[in-house]
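Quick heads-up: it's one chain on its own, the form predicted alone, in structure tokens.
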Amino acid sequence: MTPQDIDFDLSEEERSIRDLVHKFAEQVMRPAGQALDRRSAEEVIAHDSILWDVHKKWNDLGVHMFAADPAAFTPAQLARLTCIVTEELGWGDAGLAISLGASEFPAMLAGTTQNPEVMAAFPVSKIGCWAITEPDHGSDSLDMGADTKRPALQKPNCVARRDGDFYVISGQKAAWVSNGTIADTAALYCAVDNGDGVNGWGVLLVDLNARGVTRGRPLEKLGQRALPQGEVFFDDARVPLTQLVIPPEMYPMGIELTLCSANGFMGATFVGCARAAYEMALEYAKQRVQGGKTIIEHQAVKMKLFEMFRKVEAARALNRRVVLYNTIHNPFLGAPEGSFPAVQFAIASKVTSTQTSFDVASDALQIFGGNGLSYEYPIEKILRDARASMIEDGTNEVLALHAAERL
């Protein structure tokens, strides 16, 4: 029994978009994501690398559409697809997964204007990103809530201020916008000074191909290497009123439901990556002969896999039963009157998958040995990869304290 075949309740639809993204994850993503490991920055950007082929072949699929179309599916239904799809795009290559995650984020968001013409400006076929961090505001921009006596309000580095019937943007981003060297489109988490100085921060629909706006160059980093990231600067670059997805008044709300998006979203990918590490692990132990024998036939071996799949499976459960919860209970989905996600169950499931991948991971390297560490193998990359997941979209330290306010 294979780890997917514990979901045997799958209707015919879903099976067939797992195997689906399985394939795609198999095929495109894993040699794509291995590939651009052993490319600088600038060379996995760079018109002719395969990174575009990535995204182009993600668009033609189509499978993504369902979250740019979230009414065609009932709650539970999406939940159940959005844990699939994500993490079988964790198995492929998690880089590349965030990379295709954070490309729909400002259609997402587009969507819940219902406004045509702002739904039409951004497309899902067009590659965004989330644009949050800032030089001087890491993971405390996730916690800001509406005290506007907090540094990261009172200093912001991006402002974006009323003028008629448009924002006018000035600062800059930080190097850590995935995707931000090769969008074309930001959801942009921002302060806002509507005349009375800053009092509060808002998100923004941005073309980033638009006056005004450059961008810095893509960051070399550790791990996830072929998810591109860098800063976005903003001069004066003019956004209608129209787009303003999220006031001032509603980002506490907004924030909260970013984070549940987003700590679901990292949940999954990082249950995908945990079970590439043991797939990988487990096949290796079935080959390698030491003392006379595999060593899966050793018990120190048999014993460490067992723990292996065992937190992959804890994982898994807990990110499917937190991003159902919270998909039913979004307020932009039909909820109830008066429900609402919880961020704390969410973040739970971001911390357990990404501290899961991380000690995966490294028992699948010392499962294969000095084999592991050589460039030869991937799990290398995927422990590198799984170790970035523990401070990307917020430290996880920094997420538990904000979750064990709601406890």
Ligand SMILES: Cc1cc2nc3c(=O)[nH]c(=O)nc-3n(C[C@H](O)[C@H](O)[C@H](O)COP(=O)(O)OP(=O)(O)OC[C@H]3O[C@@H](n4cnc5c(N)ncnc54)[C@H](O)[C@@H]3O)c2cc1C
Contents of the next structure:
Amino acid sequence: MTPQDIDFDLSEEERSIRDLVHKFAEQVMRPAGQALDRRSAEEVIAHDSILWDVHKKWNDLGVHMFAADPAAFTPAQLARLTCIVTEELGWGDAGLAISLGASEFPAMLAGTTQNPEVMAAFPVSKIGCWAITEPDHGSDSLDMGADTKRPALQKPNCVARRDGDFYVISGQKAAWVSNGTIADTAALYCAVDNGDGVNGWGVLLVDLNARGVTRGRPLEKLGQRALPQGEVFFDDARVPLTQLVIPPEMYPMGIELTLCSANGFMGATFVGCARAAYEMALEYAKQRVQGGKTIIEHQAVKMKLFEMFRKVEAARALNRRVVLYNTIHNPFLGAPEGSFPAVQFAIASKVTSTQTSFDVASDALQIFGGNGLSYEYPIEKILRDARASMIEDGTNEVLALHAAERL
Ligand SMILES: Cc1cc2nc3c(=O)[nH]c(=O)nc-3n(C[C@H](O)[C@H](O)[C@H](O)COP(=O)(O)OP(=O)(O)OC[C@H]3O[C@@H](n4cnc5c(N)ncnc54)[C@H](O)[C@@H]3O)c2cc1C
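Having seen the form predicted alone, can you show the form predicted in complex with the named molecule?
Starting with the chain above, the whole complex follows.
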């Protein structure tokens, strides 16, 4: 029985979507992720890079996570599909899964406006990004509080100033923006000045091919190397008022909703990453012979594999439960008035899955012995990918502190 068989109650449609995405993860993402991991950050985004192929093939598949048509599914179906699809992508390659997920973010926000012009300008087929962190405001930028004295408001690195029917954006976002170097569109979370100084942040949808937008150098880093990252600079870039999708007075609610969906997405992605490491270790342990028998027959190895299996199953169970609750209680998906997702549970899932993926990948590497350290085997890469996730979209410590405020 495989970990997928436990989902015995999937509908025919859900099963076929899962199988389709698994095939994409296995045949497209795995080989591409491993190849891109060995390239320089410049080569990852070069015109002949396999990265473009991954985005194109994913787009052609027509399966979307954040930007799925809510009318096509009940919220419960949408929640389950989001978890299943995202786990398969994380299983294929964590860095590419983040690149594909972040890409849908502007389209998802455009959909919440129900404004046909905005929706047409920010379709899911364009590569998007979530630009929130700044050189001087990493953890600060994830603060959900409405306190106007918080540091990200006092000295922002990026400001959108109102000028008649436009916002004029100046400044920059951090080198950590996923897809920052390749995106056509951005969901830009930044300080807003409506003529009376900066007293809040808002969210604007921005065409990154417009005048006044430039990119930084592609970032070299330890893990998730297939995920292109880099700064985005704004020099008086003009954006129509209609593209301010979350105004400052709604920002505290907007950032909380964002953290609810981003943490649920991270939770599912790194269940997949952990499952990949577990499966590779299990297969290796059934083949590698030491002491006259396969190493799985040694009790210490067998025990380790059970612990890995148990942790993956626990992380998945938490993720499914949290995403179900938060999808059903999402005001943009037809939730009854007064209901709202629970960010502390979403954060619990992100922290659990990312810590699990790191622990399971580390145990997997141990089971591979010396081979685990070698570039010839995929485990050292998965360990590096998992390590990055504990900082990605908010460090686990800072997220935990925000969640603890709600206990
Ligand atoms: C793989 C990856 C993908 C990412 N993708 C994106 C993206 O798509 N878009 C984007 O905008 N950003 C993205 N980021 C940036 C990410 O959100 C930040 O790196 C993260 O929020 C931490 O910010 P920082 O790196 O500036 O660290 P800092 O905020 O400088 O934190 C440094 C250390 O201090 C601790 N610390 C900071 N503040 C506090 C506090 N108040 N209390 C206790 N401890 C604290 C932190 O836990 C950490 O250990 C990504 C990062 C990574 C690694």
